[in-house]
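Below, in structure tokens: the form predicted on its own, a single chain.
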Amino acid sequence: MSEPTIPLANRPAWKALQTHATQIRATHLRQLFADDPHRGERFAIQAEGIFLDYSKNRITAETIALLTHLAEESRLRERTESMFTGQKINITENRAVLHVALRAPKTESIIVDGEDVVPEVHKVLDKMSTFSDRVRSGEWKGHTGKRIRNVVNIGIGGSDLGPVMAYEALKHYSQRDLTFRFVSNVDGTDFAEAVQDLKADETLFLVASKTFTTLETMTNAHTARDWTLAALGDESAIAKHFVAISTNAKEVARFGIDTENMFGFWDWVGGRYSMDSAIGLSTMIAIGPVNFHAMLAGFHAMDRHFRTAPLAENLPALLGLLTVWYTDFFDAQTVAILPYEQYLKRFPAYLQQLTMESNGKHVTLTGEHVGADTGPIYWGEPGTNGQHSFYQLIHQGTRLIPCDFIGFFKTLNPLGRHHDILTANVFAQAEALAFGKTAEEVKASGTPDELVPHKVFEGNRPSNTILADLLTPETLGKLIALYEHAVFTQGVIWNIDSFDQWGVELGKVLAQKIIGELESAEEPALDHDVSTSRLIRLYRSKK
């Protein structure tokens, strides 16, 4: 077995894939389907309630064999076990990577630095459940004795994108006499609009910051504190209207929050993998502990599948390998995530951070240049809205954009023909992308010769179709874990660290310096480049 430190270009499976890609590149999906009447069955998997049809990809059985061989050469199985058993695979931060522990049943044991972390996970979950029930029932009262009717989550990055996405995705299951808002942007407009119609004596703020020092989060938290005190006028009110999701008890107490109402998590939980930890407190308050635990069960089911299923039948592994296939052998720059479910409208935005912060890396685990393209751009919108927006480019543009269509057999809101029409569009778009419409077919429809080139669809545009029965908390957990492990698979192939994010640091450091220069009472001495210095002076003159 080749060691993953061997450069990608030198791995036997990689070389074989390069040759194979050259041979298959000119083959159209029309031909692949014509050659194999059972292709739609052969390239489809159903596992853990998720159905994946990947037959509309530019692949053959040889492609899958070579990709799975690449995964074996890259020691995907070994790396997977290292993650699940708590080894410190985030090497640049010397940390374990154990989001899988957040949804492990109480009966499991995962040891990190000699300690079983599963009991601690469930201790926090139990504390979250008790608190959530108190808020949902009205037992938790605000400073004036009124029940809480509004919950505002203050966070950024994974402390915001996960909770927002989960709330929108599971809104059908939420307690409707509670209002939920989410504040992340340091732009004051975000906070101002979030609380515009809220009453302070009925509002609970959840401040999510591991260190309780994150600039954007703490700026918004202090503004929320001022807003609350302006209405209630008593410092003791803070303890009734704020809770913390943090590990910094000293700063939490200094803010005025009772540390009994502090919900912790661990350094082996990355922000973009944290929505099923205490970061998900707003989700649990919204949907209740029972539904939250059902979501965790969905996560765990997909974890188990990824860990044990053969690679050729492994949903996350196949998704990840197909992304490598298009990114590195077809020069695809992006992946479109297209959920045909309005509740999943924030799912593409959530996946942007999950995928691009994880795999937007240019060096390997040992610091050499990776030698291949990594981290495609993930983007998308819910169908059918996107069809009237950007599908034109996907169908007839010059760029190859692999697509993931996500649909459901049943809807949570059955209204007339709506769901049949919605689902018909899922199937029709994938069919149109794959097979297109030839010039002969266009002419046969009576189109004038001068319009024929404009109405030709080349086809041969790849897609996956991912289907599940119904969007439930459990299903959502499975979908998120599906992409988590697909991202991990890609990272293992590229031999990069998918769990650090040093790329976000430089801008933060420079911003801290510039903040002082923008706010300085005296004209600051600037040592930036001439463009940045001029912008700072212009802002100071206009503010």
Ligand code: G6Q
Second form
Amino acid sequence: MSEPTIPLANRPAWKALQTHATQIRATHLRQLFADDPHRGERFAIQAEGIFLDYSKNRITAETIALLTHLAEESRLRERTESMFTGQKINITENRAVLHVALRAPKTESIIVDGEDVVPEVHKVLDKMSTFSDRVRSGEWKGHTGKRIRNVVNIGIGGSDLGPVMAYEALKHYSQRDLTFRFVSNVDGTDFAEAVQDLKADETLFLVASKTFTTLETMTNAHTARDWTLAALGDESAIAKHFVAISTNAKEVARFGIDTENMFGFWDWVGGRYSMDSAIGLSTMIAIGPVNFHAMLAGFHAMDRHFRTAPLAENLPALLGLLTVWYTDFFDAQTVAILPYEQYLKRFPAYLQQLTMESNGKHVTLTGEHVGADTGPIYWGEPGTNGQHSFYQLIHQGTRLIPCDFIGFFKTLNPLGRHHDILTANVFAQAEALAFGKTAEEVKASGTPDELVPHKVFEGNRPSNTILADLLTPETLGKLIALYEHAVFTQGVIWNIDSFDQWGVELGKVLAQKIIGELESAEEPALDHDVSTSRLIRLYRSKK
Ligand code: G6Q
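Switch from the form predicted on its own, shown above, to the form predicted in complex with the ligand and output its structure.
So here's everything in the complex, that chain up top.
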């Protein structure tokens, strides 16, 4: 793979952006709008049914030109091709990164290590479809001959957040006589509460784990096994009530799940990029194979757009570059994701993993310090709820928080005036953030002098408004792929490996050691720092 040899700070566009930023930082959005009556059209694009208004950003045409130059200098195009053609761009794990293959049509071919992976992808999708149909129709029976009523996904991180988010997002399309639960936390409460009203003979567990060795998932899976056996009393029940989603057939068999009931995927699917692989089995059972395929088509449409659209009209590239702009030239620490769609309530949590596990890195592909700030903190809640809690800080605090507002022209639940009221709030918030309210305006409304400073809104706070027609499986696929490729764009600029996650390792190793120390019958000899050792002793004395 070709790598940019020029360090970030020496790239000409980066230097030009530094100079340019000093001018823009001194300019108010009020001024930028006053200067250009066509700004609302100039900085808006529509592609693949997604409308992006990015005019309320602190940018000019020159900013976009410089940012797209930066993308070119950083070889975004070449890197994108490397990803789409199966090169091993996950350098530190020596792996291809091919979530785009998960939604490639049958007619495409993508070669990894001399083999076309697309037929394999479709083979698994077909197996998932057959299985989902059997569960949905009631043909798949539990051990006692009863049909399955409950589906419990056991997984964590990438094997949980995508499935939960997609289930919530697409609940409208789900089969309502099936109950779905998601167990991820090793805290026993998660499992206990998930199954407390379920009957074992009507419950199917999907054990979702790429490695099939993850401590939390294996602990929960064994507890689920015990719970099932306690109710059904017979080992042969496991085959009817457990399926596995994994790349590790050996461990699946060792757990006691028939590998016939295993849905595979591949090492080139990263956990946080896996919700459209077999990891999405719970989604497919919920919404059915036809809707699942519509979701894949949405992903694929955005993949194509990202690969082919000119950078200045490229939704993911622009979204990614704007984040680099605020992170590195405005010292913004976070990005708020604000979906005005109740079904997207888990979307910010999903994006947290996608963005922060991908771009929370401090060294480049070649191991040097990046020399700039990388992945910002993503967070958010659905609107309008957030307006009554944390928006105060976004409007009047001292920090700059770029916001992504996500809304829809139509609602899946038309109820009186609700949708107009909801959407009015999206537009009002973006308007208030950008333009604020000056001291003169506050005074003119009769505010006593001493209150004026408190009621001033500085404005000049940037946001994107992302709109689509209706939340469908296809739209969801597009939205997710939009952010996946925005994250990739950022990673390319910073020249980091967006696809590894070494930062989660150290805590895992230490926990393994401490588990032994908490559980040992003998008083353990502790060689931790004094704080940790004392906490361990305290727990042992109180537990
Ligand atoms: C995602 C990460 C991580 C992973 C979980 C679960 O990109 O790799 O969140 O998905 O640790 O791993 P398993 O699927 O192997 O259980």
